[in-house]
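The form predicted on its own is given below as one chain in structure tokens.
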Amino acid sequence: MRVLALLDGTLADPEAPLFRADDLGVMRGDGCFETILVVNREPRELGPHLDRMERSARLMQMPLPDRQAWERAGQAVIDAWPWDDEPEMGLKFVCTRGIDGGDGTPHGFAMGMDVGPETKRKRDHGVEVVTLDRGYPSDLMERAPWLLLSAKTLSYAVNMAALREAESRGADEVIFTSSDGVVLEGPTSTVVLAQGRKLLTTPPTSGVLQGTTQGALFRAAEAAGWETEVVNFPVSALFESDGVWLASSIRKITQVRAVDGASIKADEALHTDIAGLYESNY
């Protein structure tokens, strides 16, 4: 199921051509995007997602249509979605730099997508991950801002290659590590650890995307009396912590059950508590 809307709020045929062949998003992956979970017509963390999209565009030095245009297009998709049949939807905002050699006018749209069975399986049963070296140190972002390490761009070829590598090793997901041994993030998720009554995640200054779902989880955890910390931690922490999760908009709070073929702590009661904290926001 797909529902497509343009930024003026009009619906478009999701099977009809939308991009020119010389659009820079097609030719170079030159653009940014966000994916938002919508449950029973209610988008989750819409404001933080739009904040992050604006930040990505600034890092890319790319103009972005105003927030009202994205809200209008998103609402058109939400209004057209068959909620009686599908109570959840992934709402995707996409913006490219426009056509090659054009005047710089960006090209954007909003699209609603099914939450597929594989995503639901990972939510329900957890995942096995492999750690893969991302090939740069954890302090590179400030020294090389042109690498766009903390921007959510359309250039996801490496991320998808990493997931194929995980599949070839019999795993479901990836946790990237830096060349100096710091845990970074998943290709499409944020890493969260539990150590006692403390939750930890890697700071965006290490070149990771700032997590909207992780942010919602930490907000609820702090309200419930948990301690939270945004700090670098080594790969060994994955094996020593009381629990490890991958947080992402569509997969929510997904429990990690094994890392590099070795089982780690995956307490069901703790997972229920952590997932419940996230859901308490809504």
Ligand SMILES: Cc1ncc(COP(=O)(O)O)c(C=O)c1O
Given for the second form:
Amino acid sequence: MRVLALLDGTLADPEAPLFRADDLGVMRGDGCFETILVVNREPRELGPHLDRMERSARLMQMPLPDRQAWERAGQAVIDAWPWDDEPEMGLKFVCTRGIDGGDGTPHGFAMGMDVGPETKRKRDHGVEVVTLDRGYPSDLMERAPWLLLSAKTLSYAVNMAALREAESRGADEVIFTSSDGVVLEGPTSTVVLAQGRKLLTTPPTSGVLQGTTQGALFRAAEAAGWETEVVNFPVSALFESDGVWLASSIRKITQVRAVDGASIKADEALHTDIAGLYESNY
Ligand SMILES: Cc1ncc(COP(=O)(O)O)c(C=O)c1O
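Could I see the form predicted in complex with the named molecule next, after the form predicted on its own?
What follows is the whole complex; the chain from before opens it.
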């Protein structure tokens, strides 16, 4: 199922062509995007998603249509979505730099998509991950802003290739590591660890995306008396912690059961607590 809206809030045919062949998003993956979970018509973390999209566009030195346009298009999709069967929808906001050699007007849309059964299976049963080298050191971001580390750009081909590599190794998911051995993030997720009553995640200054789901989890955890820490940690921490999760808008809080073929601690009660903290936000 797909529902498509343009930024003026009008609906469009999701099966009809929308982009010119010379759009820079099509030709170079030059643009940014967000994926938002909508549950029972309520978008989760809409403000942080829009903040992040604005930040991505700023890092890319690309103009972005204003927030009202995204909110209007998102609402048009939510209003047109058939809510009878399933309570959840994935809402994508996509914006490209526009036409190659054009006047610089960005080109955006909002699209609703189903949350697939595979994602739900992983949420329920957890995932096995492989660690893969992302090929840069954890202190590169500030020295090399042109690499757009920590921006959510449309150039996700590397991320998708990493997921295929995981599949070819018999795993479900990836945790990227830096060349100096720091745990970074998944290709589409934030890594969260539990150590006693403390939750940890990697700082965006190491070149990872600031996760809105991780942000929501930490907010609820702090309110419930947990400690939280945003800090670099080595791969060995994945094996030594009380639990590891991949957090992202559509997968929510998915438990990691094994890393590089070795089982790690994956306590069911702790998973229920952590997933429950995230849900308590809504
Ligand atoms: C590279 C990367 N890191 C982290 C995340 C998690 O972000 P969020 O929780 O805001 O969905 C995503 C989301 O797709 C991502 O693509």
